[in-house]
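Heads up, the chain below is alone and in the form predicted alone; it's given as structure tokens.
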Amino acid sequence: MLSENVFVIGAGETKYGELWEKSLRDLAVEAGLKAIENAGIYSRDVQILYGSNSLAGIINGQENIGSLIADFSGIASGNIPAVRIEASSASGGAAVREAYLAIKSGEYDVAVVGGVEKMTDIFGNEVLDMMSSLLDREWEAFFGATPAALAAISARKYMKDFNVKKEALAMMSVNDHANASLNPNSHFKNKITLDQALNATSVAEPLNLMDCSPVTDGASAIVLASESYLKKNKLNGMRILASAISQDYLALHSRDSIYTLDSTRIAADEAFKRSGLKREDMSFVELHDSYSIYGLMELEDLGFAKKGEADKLVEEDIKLGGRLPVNPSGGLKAKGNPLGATGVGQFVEAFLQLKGKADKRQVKDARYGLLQNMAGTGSTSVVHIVGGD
């Protein structure tokens, strides 16, 4: 039986961002120290370690994430598991969610999982290459679709539907700059006007450069603790109130609506229906907005606005003083996207939100968060909620 309860009690991440200076291992090492650190145990303590990736294969030649990060990290010498997660850019919160398991089944204690990607070592059609295979290579990628493509073909059509202008995407990115100017780790730390999300150089109409989130490197960090052993050694933590996973048809074409994302609709309903919790008592959201179209999307599949009208919510409501603050650390579009640490990354702002330690971006009387990760045009949703002591 799935008892012990499971916290998150230290959490660390390398500043994102195009970083020429540093390899693979570099970042996933330099995160995971930083976690142990910060949650104030030695690395001896550490039973499993699960590493967070999606393309170093293709893109770095690296395979076998986990004993890269465990060799590194000085682990292996407790010879403990390290696995690798691998579920495109759902793979930092299928990896925190693999992990939630082993401790809640009690198996584990203490569990560290490092999400890591090195994005910048290939050039940019190279790039766009790797990043379609995020899509069904034979039916959308074959056919010259990209990820970017695709979303624009979600947007459009959601648009025309629900009368939804531009304008409501552009709020979207808006604000994930306005967030990210104040997160010392992010990618870009610019803020940008209306006119500015606006008026981009387009990449695929009607989604435009400040619509879509940029190549990143980085790697997120954090380490969960069952709640025994948190009593044990006098520690405390962030609980992780509901973990749930649900899949979609991989090809957008297959789906009933090309802008309804079932799996974060489902995992979502299942994530509140464990956590006891309702959608207004959220503090704050987490969203993986790769595309600002998701961000809407999702926000309505989420269940915090009806189908169409998210936009209803973006102009002010989202805002960090706002009734539901969206991205406070800058969302993927402005702190950055590196596939594999993105969903990682979300606890790690999420870790400092519910403990006081957002600095100029902290949400007031932030209590609970809900995280949503999501694999390629939505394939593949993970969603958590935390907070609580």
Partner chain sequence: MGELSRIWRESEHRYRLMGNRCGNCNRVFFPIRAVCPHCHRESIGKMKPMELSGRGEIVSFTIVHDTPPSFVRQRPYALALIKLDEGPVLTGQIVDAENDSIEMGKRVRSVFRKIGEDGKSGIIQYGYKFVLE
Second form
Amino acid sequence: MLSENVFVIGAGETKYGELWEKSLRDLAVEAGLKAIENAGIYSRDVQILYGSNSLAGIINGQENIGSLIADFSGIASGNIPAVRIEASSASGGAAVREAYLAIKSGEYDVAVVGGVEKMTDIFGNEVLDMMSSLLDREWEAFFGATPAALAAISARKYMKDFNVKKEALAMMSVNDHANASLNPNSHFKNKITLDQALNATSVAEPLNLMDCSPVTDGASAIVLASESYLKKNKLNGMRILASAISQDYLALHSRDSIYTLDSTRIAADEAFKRSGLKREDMSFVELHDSYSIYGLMELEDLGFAKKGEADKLVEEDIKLGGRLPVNPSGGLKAKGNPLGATGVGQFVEAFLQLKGKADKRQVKDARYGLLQNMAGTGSTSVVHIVGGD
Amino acid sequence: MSGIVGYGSYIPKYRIKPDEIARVWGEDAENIRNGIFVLSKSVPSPDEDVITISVEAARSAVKRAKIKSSDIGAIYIGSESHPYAVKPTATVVSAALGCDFPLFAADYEFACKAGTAAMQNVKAMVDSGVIKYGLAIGSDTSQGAPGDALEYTASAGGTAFIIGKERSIAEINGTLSVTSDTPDFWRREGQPYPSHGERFTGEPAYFRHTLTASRLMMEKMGTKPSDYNYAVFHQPNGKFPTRAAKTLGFTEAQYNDGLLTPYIGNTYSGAMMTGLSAILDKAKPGERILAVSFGSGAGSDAFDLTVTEEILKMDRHAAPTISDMLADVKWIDYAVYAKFKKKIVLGEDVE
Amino acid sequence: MGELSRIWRESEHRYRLMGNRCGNCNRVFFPIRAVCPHCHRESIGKMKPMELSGRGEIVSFTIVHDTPPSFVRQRPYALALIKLDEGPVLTGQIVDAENDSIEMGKRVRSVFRKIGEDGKSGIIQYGYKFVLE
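Having gone through the form predicted alone, I am curious about the other one (the form predicted together with its partner chain); can you provide its structure?
Everything in the complex follows now, all chains and molecules, and the chain you saw is the first one.
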């Protein structure tokens, strides 16, 4: 069986935030070109392009994202394949995995993944209705469910069943903001106190504004290449040691447990098995903490804590200098959550960390990182394990 | 002979007091309470309308009747606040009950007596053998213009009766109507609130029709007021039905059980029928009821009923009784009331 | 405006809680499934329609403050996962209750309510919500 090792050789991204001057295509092109430049290759070297995006169809009225990105990146004349991968908020991770498989199979040597989301082109609470398309429209969103409401429903039961205090959830957000304050591309640059995190405006009880990732514009892109391409061109990069994806019921109400993310648990087990690494080998993790409660659930389902016990990690372990630094980028809460870009952005962060280029938020001696990207309330999870060489 | 084989009512849980309405419009609450004898009125929540009220009332009626929805051969629903101007309430109610595709159905309008007109029609269809059971509903989420006297009374609620020949708990001994062209109260197409003739709604309208229909009914049946255990009338406020009852010679003991407007306001098409529902909640075999509705425009429908032994076999608590619903209350102020009743208009992008 | 057949198609399920049951393992589903996720092909052709009672208990709930536009008039509203007595869990609003009286494990029953409307001139959408028993 042909099986190429796959590396990330370049990464680039826009600032994350409310980027009023920039359009969907502006963002995608900016990130893509930065990644290609960072990789030290030329656009003509790219053999396949994966665009990842979640909501452009309803927010921006634009589908056909693969063509759009290829066209405005100036590579339409190269006539390379360009498709969009959609798995709602896990689009980014899913797109990287498709690129990974394309290279691993030996079919392609160089692929670009560009994730983009332009969310602020719609105003008012209408974006909330559109974001609810990540859920089961007919049987969740139709009846008044929003992503935050379902996260809150999980949170309430989790907190009761495991006697976990709201402070533990808040600490996830405090940590995200602390790290984001060191990330020049993050949506938020401010640190928050535990008190601020606990006393923000209620969104869906028991979750408040500081438990919820913001509405973010942004794009992130990476260049992937085969090991043989790296050798031939004397490049180096970050190796993708394992890529796993798993699926669960679309609607939260169909699952056996509302605080166990089976898709994350199974993808993580698979990723660790394939990489041959252990949990304690990880130098950092980038979690899909679209809501603070998911940060705790994910730490558990990824195998870093027993179910109901992730709160033991939030005081010290998850900090930048802790035993298991979580979201050195600032995470979804504070770096931001531009859905289709989010999962690709995790690779951008890992690339910087493993190259030792993460500046003030550099994790010491970073060797391996775990990246977890998730759709909606956990219907899809993508877990990647990456390493320095 | 046919009669009522199942009944059910629905009154929204939210209530507002006249004091609260009077406070906003600078009127004397004491005067209002005494003048029209209304102590509170029901208010539909933003997710309630004539369709939801009709469905809830109909489901209660089906539960008490212990029949299958597929045995219902006709659905007629009277209201002056059908959610659609064109698209019958009856169609949604039939789907919500799970009735069969072959079904007679229509919506009726005759101000506050459209529901009792539906009862007469369904009874006729049962008597003639066209259908086995028919469902007649009177239901409204009535509108009173802000600041208008109607705002103190216009409320929400509805009652459903299943009429059939078998196992009827109250035989309908007879029914009749009076009709005239009397412009006491109306709403033109496209207008959000009704208009009314103020004091003109009294003598030439409510009283002439209600009293005449009542007298004709008793004449036809050969009865007098003392032959009835209960009398219930259309009740646009707490005063009119009491005066009508006394004028006819009924006592408080006879009309009290069916008089609900002081507590829930005027449920329009649901008013007399819900009063009758309250009587059926407690009636005993052999008791006789005179029930007379009034619809502006104008007309009255009168019914003479006798409660049968079958009522003892019915589990009247299979569905909420009127007294259950009178006790289950959430009070709101005028601001919430205005929000619920869409008197506060939201932005175009929102609603 | 434009939501029509998509809404109409589900009306029986939303009006009457029509689910279905796998004739192979007897598990009950809501919303209906074409195939039982436990019996797979063994269930094909054996999924039977079943009207659910609407009675059940609250698995967990939230009070929603940040609402989609069409729910603004009801803000804040309670949204819950309800485990029906027949087995399926579904998502729905809890109405007519003081929000602080709602608790996990409390019994509820379904009621017929308006869920939304397609603008001022479009169709009105109806379905289930729940009240405390």
